[in-house]
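Coming up is one lone chain in structure tokens, specifically the form predicted alone.
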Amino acid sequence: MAKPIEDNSKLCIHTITTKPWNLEEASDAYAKNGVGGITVWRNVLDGRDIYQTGEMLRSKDLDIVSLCRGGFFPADSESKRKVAIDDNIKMVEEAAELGAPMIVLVCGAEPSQSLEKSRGQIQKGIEAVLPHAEEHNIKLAIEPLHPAYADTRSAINTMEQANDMAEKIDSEFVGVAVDVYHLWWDSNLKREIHRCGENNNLFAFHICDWKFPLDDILNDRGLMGEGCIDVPQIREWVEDTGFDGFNEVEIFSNRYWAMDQNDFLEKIIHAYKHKS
């Protein structure tokens, strides 16, 4: 069994999880409640001094775990693919300025072409960005998404596909992000998590739950324990690899965004300690 969670020191919350809060409100509340880490979504950096934003977060004893989200490499024209690559290179520079050690990649897909062709474009896109990531010491985490998102959001839909691509690229700066929402259904998940551990490229672990019934596949994620995902079991597999990073709560939920965010944060912490 996974070890009991005793405190919030390994809890990271994505800013998108408490979307109604601005960055100051979110970071103040996280810090006040002993949350150890924060993953910053790129939208909250608009119009801000990125370096000073990083300093502000660190002054509250929050570890900046990652910057979300890069990727979206596939497209039906070379010019569009170049725009995506250039934007990811810019994001590498933003991560370095913020002091985030990693970018999470939602790799993208182009519905007018085969998934195989999109995967080839994803690999080429990562390889084009990689020299800049290495130069700035920024890791790139390939996040497999549920097959329901294979039309436009990601042609990488299983851990096996993510591991295959990371191994082909063969860089210590390219690894995999495990998100239970996207991967809980996969009968090969345990094997592929362990494979990831053998290659020392398990970079991130995202948690939430799959509600039933699901009202909206994008914006109706549940708190841990609210659905059908055995989060503690998957956490055990992840920790068996030697992973000692943060457990990142990433929840998109119209229902939870509509409630008082302090009450929601209290629910997150309770679910994290007792259902994760």
The other form holds:
Number of protein chains: 2
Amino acid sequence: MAKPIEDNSKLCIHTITTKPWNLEEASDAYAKNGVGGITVWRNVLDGRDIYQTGEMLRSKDLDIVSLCRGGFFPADSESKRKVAIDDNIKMVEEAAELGAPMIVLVCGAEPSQSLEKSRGQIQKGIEAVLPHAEEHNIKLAIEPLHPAYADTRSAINTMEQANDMAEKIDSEFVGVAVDVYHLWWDSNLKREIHRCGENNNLFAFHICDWKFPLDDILNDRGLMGEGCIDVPQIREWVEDTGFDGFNEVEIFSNRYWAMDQNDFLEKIIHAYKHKS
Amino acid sequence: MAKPIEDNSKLCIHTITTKPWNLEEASDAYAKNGVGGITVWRNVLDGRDIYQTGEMLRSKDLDIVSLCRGGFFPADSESKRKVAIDDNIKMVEEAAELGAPMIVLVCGAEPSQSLEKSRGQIQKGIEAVLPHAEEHNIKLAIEPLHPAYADTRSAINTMEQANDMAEKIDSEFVGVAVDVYHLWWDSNLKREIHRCGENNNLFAFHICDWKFPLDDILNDRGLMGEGCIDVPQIREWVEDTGFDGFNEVEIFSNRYWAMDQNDFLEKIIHAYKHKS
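So the form predicted alone is up there; where is the form predicted in complex with a further copy of the same chain?
Starting with the chain above, the whole complex follows.
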């Protein structure tokens, strides 16, 4: 059994989940509801003083869980790959300034080449960013994405591949972000979550649900309990590894973004308590 | 290297690929272009004399490769599962009448229960149909479907799972249909195709492409060469097992269905020759 959820202290919400809110609105509402953590999407930092933004979030007692999202390393030319690496290095500096201990990596895929080749470029990309991550004490979490995104978004599509990559790079600063939306279908998931924990690579846990029918593979994610993912079961596997971090709600949903965001937040908290 | 494609004798087209055509139009056009095989979707048999339909196709020198599609075994009640089994038994009889040596199984998934439980019901379903399949000399091909369909269409989402299932059932009448659209992203694909061949379970090979961006996960499949799947590479792996059957073009596409179907057939044949 997964541990019962007593309060919102281990609940983290991604700013993208409540996209219509600006960062002040989001952080106010999260804090007022006792939400313990916030994962900041990079777009909300545009035009802001990043250090002051971190101070503002900390003043509301929100843990900054991670900065989302780096990656997109594969490309069909050396110069494009260099641009991606430089941008990830810049993001490491932003995370340090913000006070986020971790960056989530959506690793990317270049559709004109094999997934294997893209994975090689991902490894090289992460290795190029790694010294900067170590210097600034920022962890890098590889997020395997659903195979439906293997064309352009990620050549890493299973926990097995993410584990392989993290173990090859073999640094305490490189691990894996487990997202139920991407991974729920995989019959090797329990085994690979266990392996991830054994290697101290389980860095983050993202939750939502897979609705059916799905209107849109990208922006029709469901609230926990609304679809076919057994979130409590996967949370149990994650906690069984000793993982004690946040349960991060990351929902892209045209439907929910069109709602009053206070009502949506209420739904998130209800689903977190009863269906996660 | 995959064998060069010299002519259309090993090309098979699924009737659903040219959905706007009725069976007379489709079979005339396929035959006129030297297409060697046809896979009949069950909907086109509605209201027809099935035996005469088979005779009509044979008179045009078309090999009837398979009848598509049975399956959908999992359900949340015994009575619904019985309905599914009965329907598959009826389909075996239809295949025999038509003269199709094989049925393709889209195995189904029941979203209110675990995928593991659905897979158990799939196994039981296939085992219940198997004696009828043996009696009528009809093969049953398990088609693993892309993980994006794990909610309702198939609890079997990788070649590894399809191989596991076929090997558990262990009958010369039960094997696997390899479809590049569903499987291309899997880093274990080469290994599992090899395994499938070694166990004499590789029954069918379906081709198309994965476009990007994809407008619709169901009805926006691409022609070979139009997306990111390395079809010749996968064909090589399939042929390396000794597979000598048809290359079956199965494309669901609102875009292509809206075209003149003769023009579309020309495109299929060109893509088959040059991009498969």
